[in-house]
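Given next, in structure tokens, is a single chain: the form predicted on its own.
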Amino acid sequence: MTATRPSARSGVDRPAGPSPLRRLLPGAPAAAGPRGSTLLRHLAGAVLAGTLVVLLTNQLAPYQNLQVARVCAFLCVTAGYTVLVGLNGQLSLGHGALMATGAYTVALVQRAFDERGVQGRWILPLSLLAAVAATALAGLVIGLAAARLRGPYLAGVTLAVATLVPAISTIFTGVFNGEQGLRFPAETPPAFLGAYFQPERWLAWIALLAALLTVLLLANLVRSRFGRSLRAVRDDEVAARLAGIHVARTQVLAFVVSAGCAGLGGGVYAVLTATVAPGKFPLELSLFLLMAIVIGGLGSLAGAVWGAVLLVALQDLPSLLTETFSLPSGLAQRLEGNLALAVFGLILIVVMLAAPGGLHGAVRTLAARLRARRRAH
């Protein structure tokens, strides 16, 4: 309102140009960008990326294909997580528990159909949709609390969720089978791919499809009115409210979207091993996820890709060191639980000092300098 009032010192009306906040709000003029439909542009990018990864999986060994599948499963989670933390400014420490919710939902749905002798290719997408719905509902409950809490209070609530969900799985052993977890039928390749088609490659394709759908939907979402509302709420809640944005509803919807992505990632992660156990979703997983999106580049979907790659690479680091240097069994067990977290923390410190925008920000800065140097010559 003060921007439209005459200047008290000069007595002359200033030009009524759009403020930076106004450009983020619904109805504001779109910023200059690439021409053409945003959906078609993102769809073309997803098809290209999917084709390249499929060609890559045709050349990889089974274990490497399984790593590609794990990266894609984590990408579903980190993409939704970075939208919540980076674009909406809400801190959650419970996304590991949301992954567990999605994974257990997939296991329970698949076991229910298997016990009744029901089979079919439609069971997998149905179970993944159930996982997304269950975690979105959990995200709705957490989001309602998030709309009333800020900063460390919100972090404390989500941290309690991260510790509560694994505890529930051990308390209700009749449903979740305690520490042993749940097993369900493994996903096998379709018959038309041949009898010798690599099962790990099929799993990588399933995870890749889930990751591409997640990134495609989120890429369009952040470019929409809702995405601009997310950023407006993050930057200034009071100004966003004065501009007509329902702040609480926006924050709740951000949690719902992010939780649904975490549920899909957890469901895909469970499909890769056809088993779910509370030990797969410890509290450390939530910390790993948070550090991954910060190191990759907070608020960026490309940074979420970096984070997913780091999650898989650093979790395999202890076993790689053990096999390479033939370490004693006692030392190997200690490294198994602590090395990945220590390396993740060290990388986080180094990246924050050298490149506060994360790995994706560093790559963009380097590319901009190279372009400037090329134009100078």
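Take the two forms, find the largest set of C-alpha atoms that superpose within 1.5 Å, and that set is the rigid core. Numbering follows the first chain given and starts at 1. All values derive from a computational prediction rather than experimental measurement. Compared with the form predicted in complex with its partner chain:
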The other form holds:
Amino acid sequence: MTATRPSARSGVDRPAGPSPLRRLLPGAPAAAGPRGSTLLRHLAGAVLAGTLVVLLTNQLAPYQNLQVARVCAFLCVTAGYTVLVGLNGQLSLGHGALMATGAYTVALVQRAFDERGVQGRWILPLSLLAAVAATALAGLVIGLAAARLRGPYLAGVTLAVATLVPAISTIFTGVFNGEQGLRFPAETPPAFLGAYFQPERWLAWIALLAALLTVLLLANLVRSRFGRSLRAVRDDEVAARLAGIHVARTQVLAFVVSAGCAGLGGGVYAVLTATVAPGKFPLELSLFLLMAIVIGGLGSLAGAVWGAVLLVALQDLPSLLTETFSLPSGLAQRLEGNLALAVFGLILIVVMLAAPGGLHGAVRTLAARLRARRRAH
Amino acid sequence: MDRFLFLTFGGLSTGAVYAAFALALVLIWRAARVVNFAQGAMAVATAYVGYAVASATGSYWVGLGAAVLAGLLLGALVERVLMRFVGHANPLNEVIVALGLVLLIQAVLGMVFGNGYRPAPAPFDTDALTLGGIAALSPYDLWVLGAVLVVVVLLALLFTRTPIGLRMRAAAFAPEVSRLLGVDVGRMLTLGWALAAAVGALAGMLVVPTGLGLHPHAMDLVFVVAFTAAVVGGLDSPAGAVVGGLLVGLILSYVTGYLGPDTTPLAVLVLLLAVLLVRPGGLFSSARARHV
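Starting from the form predicted on its own above, please write out the structure of the form predicted in complex with its partner chain.
So here's everything in the complex, that chain up top.
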């Protein structure tokens, strides 16, 4: 998928503009515009989306703002995850564990400063950066192994990683405080916003900034030469190799990028409650994340947004049901948690069987069909 | 030395269960080229059925029979209703559907039976008999080893000595040719899934009383260990699965005994990675060329 040179052997005149091959490739740059316009377009989109969400947070109640913040934290993770699974074809089940890595890094860094009595606004970005770095490093280690593994083998290894979280936190109880987990100072709004500024709104803004940065970075990465390498490796390793792509390096790099995003998301997720505990990162979390990217459509960043929203919305479903229908407490207790699990599992199966492209893929197929019909007329 | 022997016998007993589990994985892999990530959850579901029947009838053996029967049905159902319709465009699809099934089964179990632990009494004494002053196997360990041995022998006989076994092997190795020769490949696939799920159900019934307890997530770690055992033996080899299961059981028994139970998941990961990176085809594979 390197630049297509006009081939000497075909005597046919090539049409001006992008080559037919390029137009056929999914996700390849459509109209060849001037360089940098993709970045500008994405930047404008991010600023617009950011402004809208900020305006929205001004209208919402504290709990709803916290939900917005959770959506944004999950979006960091799902965006990176969908690039790895959908565009590079590596199925990792360890992204819950990677989130835990980011979350614990934030907690440890913040506690380290707190114990020495150091305070300041810069501690939060620093701890999040540390979370990204630590998780990217973990991703490098897993990715190096993953580059040699395929399909179900990789899924099995990363599943083993996901079962590690509680074990690690109990083995090193001195550092991670076992099942209890760690607390660290809660994030408060800065003074210039006024004394009565809603803390949840501030948290939502932090998470939003993280999500926008992640999606912006990934959107450009996906459209770049590296993004095309990712897809080439997924579709045919031999062909990619022949085209001059270093297969193993591409796979490892994809894992590192994806892990870094998961670390950022995990870190923000920890900041929202100012606590981390192994119970927050069970095996199902990784499966929830998988559901989120499958339902949105594997490999689609817009789908990652759908997924993150549904992830948060569906987790609140049981409590909503019990409140609306005033279920007996025994039944409510059994539904608690399990109902969301069942719905997630069903969605995963039904989407995989009926619409493997996910919601976003279904919408896109429909749009393409309409366009084709219009062209036919 | 006493401790070493004790851990060895304990490792063989748990290893036998892992071997049965790994065998279930290998059966499906050979038949359909799918690693059934829902194997653990399916085994838990059948164990719930087994113990519900056992406590209703008062007989462990009726419960065991019910669990194996439930396994046969569940396996056939999963293949007929789900796996048959999964698109093969992407090799990840089957794994993702199986993972969805895990969520669904665990949630349904939690809703019907509750998320708490349920008692699962063992049919035999689980205290170890002392042999010449050394704590060796308990009667329950002997039953586990015996049951797994019988299953392995029966499966070997089925696949090598019966016409249906021959047809199943043919359908797995050359589906097109077998179809031309009149083998109902689809039915063989269903049968393969049913058999594998029944073996998994037996393994689940055997492993639950050994300090694991019965709850919806009982098999999460067991599945990872069984996957490791199957990979150690090579996913294609039933004999390898049995040896791999015993080997992994022994190694984990030593690790748990000498380093503490918390280190078990770490040991599983290290073992799995070591085998996959050094001998990706398992310990019993012959060298095979890889494309890239």
